[in-house]
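Listed next as structure tokens is one chain, alone, in the form predicted on its own.
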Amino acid sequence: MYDSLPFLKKILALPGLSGYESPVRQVIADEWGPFVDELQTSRLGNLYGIRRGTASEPRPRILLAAHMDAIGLMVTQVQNGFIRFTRIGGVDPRILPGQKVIVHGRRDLPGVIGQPSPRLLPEFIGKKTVPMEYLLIDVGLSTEETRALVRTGDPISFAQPPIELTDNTLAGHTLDNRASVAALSVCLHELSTIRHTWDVWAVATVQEEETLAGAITSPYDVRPDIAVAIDVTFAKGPGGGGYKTVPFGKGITLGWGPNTHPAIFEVFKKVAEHLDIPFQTEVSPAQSGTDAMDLQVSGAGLPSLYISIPIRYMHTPVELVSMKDIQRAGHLLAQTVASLEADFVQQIRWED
């Protein structure tokens, strides 16, 4: 069985912020290479891993998309040797003080995010969360050295290394969404050992955290018949309950809402039930917040679905995932792809 843990730990240790995905893209390509027939990179930076099916050409195509970009920070100013910054993606200022980071300047610089003493901050802040504009990054260099190495616009990534916890769980930054990239690797490895009729395009998309640009453009490159976005969702934990969260480590979710085509949902649901893969329906009455939002409305419309892996502490440097759910997601993807008949597209009907 393919063990995705070493690969996942490797890509979690790499930068690859939204719009700056190059460092992680090559490592994903190296991992996918043995499992696919061809690798391509789009003009925008999406990575395509292509496995050809066994049906006669023109074969139907399925696009499986997991975004590889990460949230992080960007330099706005070098001031008295310290670095001021803003966010890339959904970064919560509450988690920033004390974090280790890497400033990707003319060379990589390790740094820490510092918070001034309360007596040095404006009185209106009091005991509230310190706004981002009052935080700073210290790389331990003089003003002149920092100015020589750091420019406005340089990206900044989190430097917390991944940590293996008990019960086959892993904590680290950027599990949103490199956990799903790992699940795609599980899928591609499994597909390399079984027969499948359809062409499979695994896509590590760019810029999901900011623009959804990878999802907007990839269908024009691939011209798929159906699409599936693989992402993460909110697991139950401290302060998280109700229908907006799902149990941790107890299975994946199949999204149900306006970004889901009922026929695609039904085929994945049947395969999961047949194989006893634990899952539950994730209700999203509005937009799903995943690549499926733009995959679905590409061109004349694309029958789509989104599958999610539950994680805790999303958009923090200590996101937590169960490796079992990564394996389950990859297994379900591979087995559902293998179950698709060549004429499945002709059978698709919208029945809500």
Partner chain sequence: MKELIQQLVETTGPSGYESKVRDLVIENISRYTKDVKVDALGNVIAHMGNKKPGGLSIMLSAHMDEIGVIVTHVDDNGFLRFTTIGGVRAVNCIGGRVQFLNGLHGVIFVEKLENANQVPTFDQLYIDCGFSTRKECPLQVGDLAIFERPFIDMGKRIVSKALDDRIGVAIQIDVMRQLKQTPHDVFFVFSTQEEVGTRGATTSAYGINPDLGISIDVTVTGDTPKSARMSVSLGKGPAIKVRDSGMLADPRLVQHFIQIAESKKIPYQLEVLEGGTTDARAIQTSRAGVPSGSISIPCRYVHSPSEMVDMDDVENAVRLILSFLSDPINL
The other form holds:
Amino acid sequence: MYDSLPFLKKILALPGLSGYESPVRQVIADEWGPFVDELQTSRLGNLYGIRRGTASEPRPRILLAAHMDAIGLMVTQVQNGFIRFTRIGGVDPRILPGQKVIVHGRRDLPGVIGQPSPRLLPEFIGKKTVPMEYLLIDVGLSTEETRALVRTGDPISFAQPPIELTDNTLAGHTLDNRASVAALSVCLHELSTIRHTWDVWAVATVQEEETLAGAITSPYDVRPDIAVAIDVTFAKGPGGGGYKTVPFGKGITLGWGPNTHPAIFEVFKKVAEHLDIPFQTEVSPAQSGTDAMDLQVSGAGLPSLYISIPIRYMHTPVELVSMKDIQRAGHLLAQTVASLEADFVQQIRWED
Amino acid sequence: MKELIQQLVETTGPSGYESKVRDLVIENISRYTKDVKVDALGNVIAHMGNKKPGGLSIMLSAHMDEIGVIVTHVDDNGFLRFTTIGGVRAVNCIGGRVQFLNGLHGVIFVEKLENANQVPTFDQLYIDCGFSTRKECPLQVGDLAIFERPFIDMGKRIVSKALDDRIGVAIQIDVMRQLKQTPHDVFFVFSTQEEVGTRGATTSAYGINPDLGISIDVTVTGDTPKSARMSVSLGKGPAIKVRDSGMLADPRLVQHFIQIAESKKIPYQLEVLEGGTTDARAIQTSRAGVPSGSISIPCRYVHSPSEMVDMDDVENAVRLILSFLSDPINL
Amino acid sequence: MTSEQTKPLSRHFIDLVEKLSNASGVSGAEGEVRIVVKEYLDSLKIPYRVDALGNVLVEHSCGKPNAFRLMLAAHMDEVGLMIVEEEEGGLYHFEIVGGIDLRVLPGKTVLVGKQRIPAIIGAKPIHLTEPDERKSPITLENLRIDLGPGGAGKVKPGERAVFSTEFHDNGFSFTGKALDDRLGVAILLTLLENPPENIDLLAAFTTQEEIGLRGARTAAYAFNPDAAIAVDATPANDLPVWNDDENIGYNTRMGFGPALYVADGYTLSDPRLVRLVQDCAQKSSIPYQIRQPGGGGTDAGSIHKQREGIPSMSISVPIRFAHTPCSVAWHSDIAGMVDLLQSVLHTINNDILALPR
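Please give the other form, namely the form predicted together with its partner chain, since only the form predicted on its own has been shown so far.
Entire complex below, previous chain first.
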């Protein structure tokens, strides 16, 4: 069986902030290469891994999208040898003080985020959270050297290396959404060992955390008949409860709501039940906040679905995932794709 | 160039009603190219150049529209209530003057506030056009107006309403004037409805389907007393955008512009803008995606009737864009 | 303000609105409304297709070459509720879909799921509340849908609920839920009974309008029309102001006729279309009003940005108490809307595209 752990650990250690995905894209391409018939890169940097099916031309296509970009920070100003910064994607300023980062300047510079002492801050902050604009990064170099190596607009990544915890779980930054990229690897590997009639376009999309640009544009390259987004969702845990969370390590979720086409939901559900893959329904009253939201309304519209891998502590540098769920997601994707008849799209009906 | 800028800023063109600016633009560019069309949303699309091997199809976009106000109610006593078109701020309105599309003038003032220092809401503002009854007032719900303020030439710096983004329009026209040869298909788009959500650029980018997209627009500065923190200053060169709140510029394009600026000794700044975006956002996500970036003109007091830019920045932006278009581009 | 010329609404039309208003169709789950629409089209022998988002699309060609292609859109979906979590004893935690003011929820009855199971949204007895507590709305976190003690397991998270208001007609006005935009749906179906002879009429019965104008987006992309009009309903906030000041924020007014949009939060109407519709109204002596410019949006907001741009505008029926359990619409405004659109369909042609915008 294919073990995605080494690959996942490798991509978690790589930068690849929204808009700056090339370092991670190359490594994903290397991993997918043996499992696919063709690799392509789009103008915005989406990576397409294409497996051809066995049906006769024109073959139906399924698009499987997982975003590969990471949240992080960006230099706004270099001031007296210190770096001021803003965020790329959703970053809670409360996790920042004391965090180790890498500033991608003229060369990669390890640094640490410092919280100035109260006397150096405006009075209104007092004992409250220090807003991002008052935090500084120190790269431990002289003022001149820092000024020469760092400029406005340089991206900054979190430097926390991934760590394995008990019970086959992994912690690290950017499991959102590289856990799903690993699930796509599992899926492509499995598809390379079985027969499938449909063409499969696995897509590692760009810029999800900022503008969703990768998902918005990918259907124009792929021209799929069905689109599925793979993302992470909230696992129950400290600070996370209620209906928006699911038990940790107990299976993946199938999305349900306006971004879901009921017929696509049904086919994934049936395969999951048949194969005893544990899953739960994740309900979204309006938008799912995943790539599916844009995939669904591209062009004349696509039947779409989103499936998710539960993680704890989302958007912190210590996100936590169960490797079992990554395996389950990949397995379900592969087996569902393999179960699709060549004329599945023609059979779709709205069960009003 | 200043003459052209003055003509442009003194022309009326709130979002959705850009026709006068459109006429002026077409009048000015028709001597540089015959290939000009107007699309369904009113964008002017002017084509120059012929793609040579290795050349690209490039879309440049500067928006013709400006912010303004629109009448929501004419009251019993002939006063007009209004709402905004684009990002108008109430603090910039009181005591201001507006001109309606039919030529009528009006002044904006405010109801008595409970606290004289509070910032009013738009519900508390009204326009007085000098009428005493609803019957007398020829204006109706749905009529638009723009802010009125004369153009000032301070020498190196100029001040006016609507420099956002008529300065970009002027730069594009000047680039067209000076563009002698290019290995690319260049589409100069003078776009509509940017201030209400980059709508004109959305549809023109779809129609052109370019390989690269560049917007030419203004950006705010951090060089005024106790301004927001921002690394861009007036007069230190055009800003190459790295990101704004709606777009991450393509890093390859950013690098390419930096290289041009450094090799041609054109001063430049790098821009990270935390509020606002430009037409490039719409171009980037068009169809299968278009690598996009922006050249920004540093501008103080954006979206007030007294916007200020530095002519050195304007001229350097023209040089930067001309160099960009004149040579092959390999990202 | 009612026009003398407008024909009274037919029994046939009123029955259609009743059926549509009573059907459940929360955004993303428009099935019951889609059934009514499809049955009506079937009865008229009009072909249609249903796309990936559930839009019902009708393409009526007049058969003439290079005919003007006009799209009309009315949305099938309504604001409503979604069950998100089951608790014990037939109680369910829910979320709002679309824009509903929390303050209209307590003490209402709803219908849950495809089986239309009756349920209630209760409120704490006044006896057990503190005076200060009553000044704040009950939060969503503290509201539940109650199916009764036997309701455990009867519905699943992800099922939708709608207000259970029954449609009523008193000969002058309609009251009912979801008049936004079932009135538009009924009007479009009516127009399809006598389609125009000189233009292609592209009718879209759209989904997911209330959560981001999403169905209209793919419908417009598919149709690629020359121009589009969204046919919708919009609030008439024409109630008196508390201190008897002049009401300057009414949005629209009942009885003033169909409301034409110049600008809303998502669209600046194409001025050529606005002028044409105004001319049609004046020519046919149909009273109309300009909706106060401001926020809000209709399907036109996504339609006009598709492909290379589609000249668009919106026309709405004024209704009171939109997005609540019970809204009100006047016959006269609806009849004016039908007449105005008929006039537009018979007037508009390719000439409009040649005019300067």
